[in-house]
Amino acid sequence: MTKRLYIETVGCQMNVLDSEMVVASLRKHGYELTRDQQEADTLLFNTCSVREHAEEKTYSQLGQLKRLKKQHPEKVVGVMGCMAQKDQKLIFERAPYVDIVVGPGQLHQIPELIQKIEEGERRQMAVGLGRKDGSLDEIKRTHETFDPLRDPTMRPTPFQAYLRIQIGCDKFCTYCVVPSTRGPEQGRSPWRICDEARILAGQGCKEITLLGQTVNSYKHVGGDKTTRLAELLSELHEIDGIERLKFVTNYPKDMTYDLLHAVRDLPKVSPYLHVPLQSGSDAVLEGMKRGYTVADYRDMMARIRETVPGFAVSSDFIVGFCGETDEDFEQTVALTKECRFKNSFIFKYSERPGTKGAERLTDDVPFEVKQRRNNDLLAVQSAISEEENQAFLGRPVDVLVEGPSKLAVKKGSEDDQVLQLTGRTHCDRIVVFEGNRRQIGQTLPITIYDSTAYTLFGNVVTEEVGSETFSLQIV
């Protein structure tokens, strides 16, 4: 008898990939997806602990299930991911009707844990040991055996997929829980990664995004061979069917010339690089224990400008970190203007239990100040993004068409409807244009005629043959 699974995912791309694999695993046990909590036999929440807001959102959603669980005690409710690893038994205390708590390194156990609940056993918890007590072999084994499971319906689009190449993190930034929740940094074996990429290409994926907490520090040692990201990109580049390769998230000091040469010389590799700066103040960077200085970041930007034509760099920022002064913030604004990021993701600092920041530092910047700095930096970045996008006016760009935009269909039969489509350039800029459903999944030449801070608008490039005009690649 078919069972129904409801799954809710918050957080990073790694969580999206984890959810895809959990769904694939449960499909093998007779589950189908549903978006209706009422009809679900099992409800899973894949969680994030990087920001307080994400955690409180999950606890709020769990609170809304109290009545449903009371009415239908046979439903299985599970919490998985980073919050599950961090909070563990606290989840059972705050939401006593939760049946399962599973850390990110134990997701392969979920079918077994669900079965135990269905057979009448009490609460089940599967989490990793702490960094001091845990076994590297244990962590590696759980991920390596689980990663190949994929469910295409959970991907961003049928033509795009995430592929994990690295697990965990060893940077221990004072604001971040990831080293504790996802364990030590390890690079997956290149042959496993390439095998998985071939499967994805065979399923019609044209764009693969390689994932790692500090993805450009990827390293795998096998026998007498050491493989780093540059070599891995070269191997993936040879796989037929793949048109684009991206990788996120990067660490500034690991942006080497060898890697940048691979970005420059391998046509499939996107010149888009996401490299969080976090702050433009050396004092704040030291408090964050980021391991680099403003000068180091400037040197990295110089290497990128020198090496990669048509590059685009985006960043992350945390405003209102412990002890951040007005002068520190103004240094961040100045460096943002200097670097001219394509876009930036800006967050207000929130103290995370279990981090060194929570143990050793005082969260002394008032919320109102954090909010003002967030808005000010966002305004600066928006102005830069708008100026940078204006440089594309009148230019043709290649766009991988992802699907319809949020705007309504305009006219025509289903196959020939004229509708707003959206896609991305090779350097990750969003482009909206008029087209039809047959163009979804194609890479089309688009000429840009207008722009905003975060969107380019264009038309499909046409060419004249004799007295007639034909749209290119419309089939």
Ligand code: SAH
Contents of the next structure:
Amino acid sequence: MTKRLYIETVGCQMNVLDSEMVVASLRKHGYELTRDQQEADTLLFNTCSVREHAEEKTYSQLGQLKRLKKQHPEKVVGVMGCMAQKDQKLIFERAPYVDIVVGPGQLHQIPELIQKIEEGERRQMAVGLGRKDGSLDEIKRTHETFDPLRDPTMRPTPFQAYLRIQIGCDKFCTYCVVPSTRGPEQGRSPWRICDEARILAGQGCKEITLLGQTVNSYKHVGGDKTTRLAELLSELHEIDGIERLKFVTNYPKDMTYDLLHAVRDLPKVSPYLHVPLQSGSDAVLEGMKRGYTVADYRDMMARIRETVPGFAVSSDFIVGFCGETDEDFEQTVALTKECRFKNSFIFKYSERPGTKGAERLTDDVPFEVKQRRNNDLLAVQSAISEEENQAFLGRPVDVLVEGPSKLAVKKGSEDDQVLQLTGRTHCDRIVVFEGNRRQIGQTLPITIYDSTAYTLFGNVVTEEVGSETFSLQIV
Ligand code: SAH
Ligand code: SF4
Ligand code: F3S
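And the form predicted together with the ligand, for comparison with the form predicted alone?
Whole complex next, starting from this chain.
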């Protein structure tokens, strides 16, 4: 009998990928997806602990299940992901309607845990015991057995997929929960990664984004062979059907020439590098224990500039970190202007229990100041993004078409409807243009005629074949 699964995902791309795998494994157990909580037999919440706000949102959603569970006690409610690993039993206390708590390293147990609840057993919890215990092997086993289970319907689009190459993180930035929720850093074996990429290509996937918390620190030692990201990219580059390769998130100190040469020389690899700076002040970077200085980051930008033509760099920032003064913040603004990021994700510092930051430093920047710095930095970044985008006016770019941007039906029958479509350039810029459904999934040349800070607007370039003089025609 078909069962129905409702799944809600918050957090980073790792979580999006984990949800895809959980859905794939539950489909094997007869599940189909539903968007309706009322209709669902099982409801799963894939959670994030990176900031307090993300957790509070999840707890409030879980709180709203009270009525549903009263009316339908047979429905199974599960909490998976980073908050499950971080809060463990606390979840049952704060949200008594939850039946299952399962950490990111134990996802393969979900079908079995659901079955136990259905058979009448009480609350089930499967989480790692910590970074130094045997759960390391379990996390690895989970990913090795679980990662190749894929479900195209859960992807950003049918032709774009995530592929995990690195598990966990060992950097221990003082503000961050990830090393404790995702466990120690481990590189997956290159042959498993390539196998999975071939499966994805076989399913019609054209763009693969390799995932790791510090993806460019990727390293795998097998016998006497050490593989790093540059070699892995070369191997993946050989796979037919794959047109674009991206990788996130990068760590500034590991942006080596080897890797940048691979980005420059392998045409399928996007010249797009997401390398969070977090702060432009050495004192703040030291407090965050990021392991690099402003000078190191500048050196990295210089290496990128000299090596990769047409590159785009984007960043993350935390504003209002412990002890951040106005001068520290001004240095962040100045460095942002100097680096001219394509875009930046800006976050207000959120103290996380269990981190070194929470234990040893004081969260002393008032909320209003964090908010103001957030707005100020966003305004600086938006102005830069707008200027950088203006440089594309009149230029042709190759766009992988992702789907309708908003259904602006213009004319024609179902198949010929003119729609507003959206896609991305090789350097990850969003492009909106008019086209038709058949173009979704194709890579098209588009000429840009207008731009804002966040979007380029363009027209499809068509080659007029057969005319005496070769011409480009705008449709
Ligand atoms: N592994 C990635 C980041 C993962 S978390 C890296 O090292 O770059 C994504 C982003 O969330 C981080 O880059 C950081 O800017 C932000 N972040 C992490 N912990 C945070 C916290 N406690 N408060 C506010 N923002 C945080
Ligand atoms: Fe967190 Fe730092 Fe690891 Fe990124 S590198 S996941 S910010 S500890
Ligand atoms: Fe959140 Fe975990 Fe990702 S804490 S950002 S879902 S690794």
